[in-house]
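In the form predicted alone, a lone chain appears below as structure tokens.
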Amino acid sequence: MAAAEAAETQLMLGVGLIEKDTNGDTLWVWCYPSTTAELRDMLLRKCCLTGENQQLHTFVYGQYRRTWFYVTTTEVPDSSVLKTVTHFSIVLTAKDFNPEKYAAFTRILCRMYLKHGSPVKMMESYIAVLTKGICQSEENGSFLSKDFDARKAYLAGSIKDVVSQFGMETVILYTALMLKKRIVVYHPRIEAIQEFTRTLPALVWHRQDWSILHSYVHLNADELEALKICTGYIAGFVDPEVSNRPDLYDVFVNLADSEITVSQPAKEAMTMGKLHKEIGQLIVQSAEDPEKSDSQVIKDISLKTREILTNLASFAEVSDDGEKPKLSFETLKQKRFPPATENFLCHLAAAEQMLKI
């Protein structure tokens, strides 16, 4: 098997098996190889199946603790051999963020659990994808991991919509992300959380780092304590309590109001100026361009970073110990920038580690 191959196949961590039986129990009842009691705990969380009345969630995902998981939900059809359960979780934990990939996977996994009733046909397939990187089966569908690639999964949200909804205030979310600041998102449904978090690590496409986007957070202290330990982040929340947390957040979006609220700490390294405007306009511009697709937004939006990140590198100097070229303060404030813009730069030879302490 090729390295790269090799490789793909090496991304999942493990599968687990949520069930609610007719009881209106809900319990943790298999999973393959092991998995920790706080995992586990987290995991019966995000299932949509433990509190009354929950509406059903088909698909969600999200991070804790560097691990990415992904839990599909179904309902368990009266001809299922399935008697006692009504319905179940198929949860896969892996390193990896490809939601497309798992929820195709999952799918698959959901309909041998339905048609067999044991977890050994999955563990089969889970096998054969963690092996080969790919599960073939005549009546459940195949699944072939290479089909799925990540930068397809990190083009896969519309940076048109985010910008439709939040016009020249998307700016406010491109600076937020390019000075690793936490940002929090509210919404009362959580396929709208997901849908647009997903996105905005495209903004900073020079990092393509989407190991900052916590898409699915509780207001429950382990996770939060996860969450704190991260530098900066997009974190998605369902509970309308987070808007009182401002300890969670430099900047809050409230999704279902189209609001963005700069937190009061964050303000001073949050100042907009004439550079942020130009920046706004270009990506309003270029969005609402009907010839572009998403992907010439995103290109667009990194080229204009990358011009302001060529320009801060240009006033870096050489160090004589080899390392990278930083930036001083002094040689920033002798450019004469206007105070928004030395601002602005300034934080963000920060966030680049550039500055010279």
Second form
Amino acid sequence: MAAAEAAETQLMLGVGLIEKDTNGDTLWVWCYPSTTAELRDMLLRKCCLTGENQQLHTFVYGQYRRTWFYVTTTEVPDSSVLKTVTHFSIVLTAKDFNPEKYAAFTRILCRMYLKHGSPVKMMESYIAVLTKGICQSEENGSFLSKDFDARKAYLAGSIKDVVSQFGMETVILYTALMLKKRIVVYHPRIEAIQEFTRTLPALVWHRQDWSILHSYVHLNADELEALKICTGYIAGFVDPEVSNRPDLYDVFVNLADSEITVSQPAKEAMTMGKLHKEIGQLIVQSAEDPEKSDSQVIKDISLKTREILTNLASFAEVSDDGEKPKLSFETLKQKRFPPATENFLCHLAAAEQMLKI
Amino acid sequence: MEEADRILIHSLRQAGSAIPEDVQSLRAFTAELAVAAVVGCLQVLRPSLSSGLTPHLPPGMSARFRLGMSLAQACSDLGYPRELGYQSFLYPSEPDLRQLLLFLAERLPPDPAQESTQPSVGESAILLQAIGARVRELLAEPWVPPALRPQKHQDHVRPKALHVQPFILPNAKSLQDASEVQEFQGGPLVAPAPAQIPCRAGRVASFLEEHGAQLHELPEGDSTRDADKAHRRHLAPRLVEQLRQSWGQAVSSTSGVPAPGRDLGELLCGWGPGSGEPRGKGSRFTHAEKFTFAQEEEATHVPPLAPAEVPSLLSPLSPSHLEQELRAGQEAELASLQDHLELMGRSIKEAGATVKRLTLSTGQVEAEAQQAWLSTTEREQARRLKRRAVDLLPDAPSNLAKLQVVVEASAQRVIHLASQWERHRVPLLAEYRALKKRRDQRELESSHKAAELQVLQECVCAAAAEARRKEGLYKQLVAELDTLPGDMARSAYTHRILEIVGSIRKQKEEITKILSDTKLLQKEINALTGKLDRTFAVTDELVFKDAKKDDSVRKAYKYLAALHENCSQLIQTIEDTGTILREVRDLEEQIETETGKKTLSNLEKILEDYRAVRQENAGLLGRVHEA
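Which structure goes with the form predicted together with its partner chain, now that we have seen the form predicted alone?
Every chain and every other molecule in the complex is listed next, the one we just looked at coming first.
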């Protein structure tokens, strides 16, 4: 228990406070324990207080170089003790993906700051959560970090909505995720992107890897650099210019127009055959079933994935115990699959690190 | 009066009537002059009406009569209120004539001369005036045929002389010459060609000159006898041909013979004598040249189709035999080429597959490496933690308690530090914000001031422009004033008018004074008369009452009545005298005006003319009877 708690409490990295004052300046006024200049700049970009006519986004989150950031922004009412501040954002950086937990926590911190006007109180709660995992909230309740499980965060998205928006085309997203390709999602509203993209890694549930998710990226050199070092990712942009950057994506999802485009160089790897049609039909059928819940749909998809992987593993030579089974190109060729399926299995093996080198 | 007459006569003259210069007043106007003046005015006012009228009095009386009548008619048509008849023109009286001429003069349109001086001031007027002045100037000059006119504007077409300087251009012919010449030309004594010509402007000219001279010396040009133009006409196509040949050679160099480093000098050598760049001066062109040659070289390494070999197959044998052989050879070649092609295709495909495999493996390996690195870091951290835990494990409970205490203490300390930090941070932040606000305000103020300044500057500019405009206007008006004819001394007239106005005012004052005096007197008279009547009535009553009783009173009463009557008669006589005197004055005035009308003399003239008309009638009657 102690170890679990210890592991958990190391997840939060820091907390920061950004204020917008009556002069119209947005300043980073306080942080604990420390931040780098790079991170500061990036977070100033992410919080919606810079820029003249940006609308207020209450809660945004994203990832940058394996650090998750969660930003809650509030407007300061006139009655508060903070006289020179019009808006402020509380930024929390952490190592894990758990939007609900950190949204709740930052809300508490916001209210505390509004009431007391001093970050010291905020820090007390932060340290309490850091050391004990619990803190008192303003409304006679308490915030327990163990109430917010990671798995719940993974399953919180609605896969059914995704399938209902894209139908059979969901199999393109499935393929891209399986093959660890780069997906870029565009929508003018960040909340829509966040809602949509958090569900996508659930399509490859066997990996349970949400570190490929970068839900809020700007077309900025640093962020794009950080993005490029990842092999495959899901990146969300609110800037429509991203559609003119084919170097950034293999699959482009225009969420606003519900269109999926595969970029030219990736078309060869993403060719789809009978297998994909099967998978697509399964996904659609499963999602359309009104009796099934989201988690059941995800389960169905993951079963199918496991089937494919087991099939793939069966082609491999028997390997030493403990190591992954490896297969070679020739073995695959001997099975004489149709070219699209063979291509897919090839790439899948590479993605699952099952290729013999 | 004199002045008024002069003005009237002047305006009549301007209207076109021919009035002699010495006539200065209307008294001197005879019937002819009167007729001439009226006809002149009518001609200006109503050309249609006056078409049948002549300014000269015809000799015949009846004609004169008719003329007078028509003039009278015309003037009445114009709207003259008084009665007019032929007598107003044939026997003019001064006051009537004055009124008629004034009436006509008023009707005259304003002077065209005056019209032209009315300023249409403005820039267009200035421009028109300038044009007018220039035209006047040109008109004033005597005309000269264009060819003889002195050349004025030769300045802007000044042809520049071409300065040519001789310089030494090393020629490639010297390759065959002695090495000494080469040494000399490449050495330090001979500077590069452009540096030999110090003057920049002359460089281009010198080069052109040298080039032209060299063109003249081209080998095909045995045409030194020909005209220069014919030579040049042939030159361009010849140059193109030369270039094509030399380049063509380079391109068609086959795989067997690469053409490395063909110096530009050598190339141009083949073109003409001594027109190469001086050695040792590798221009960018030369390098580019070499580069393209190198590319050509590479291109020839690619599986050659050897077009040059094809012509070599054309051997001069008999035609049919030749064709068969040719075809067989071609087919064999084709087969070999196709085999080769297939081989290449296969190898490309294999290479592609290899590339794909390698890419996938690379991707996989990279992903594995990154994963490994990440897991290593995580495990390192976990190991560190566990190490510490293991160290503390022996005395677990107490250590745990101690740890908790330490954690609490450090948490408290951190919070304490944070509150201390707050004490520093908050005032600094507040100060920063305040300063920023003040700066913004100051910027706002300064921008306001700048805007105001701008407005003021614009006002200043506008005022300056206005002042300049007014000054120009003033100058223009002064110039116009100078050019105006100076005979009309308006100031004198205005002076007189003002004097007259002043005197009239004084007279009016006097008249009002007299009138008031008269009124006062009249009032006195009335008052006294009234008083008199009342006194008399009272006395009369008094005395009459007593008169019934007393005789002496009766007598007194009779005397009173007589006195009253006599006095009233006296008063009546005085009043009558006054009335008669007034009548006398009026009659005297009338006599004056009538005598001015020269009625008697006119009457005599009329009688004479009547007699003349009668005679004419008699004469006409006689002629009629005769005919």
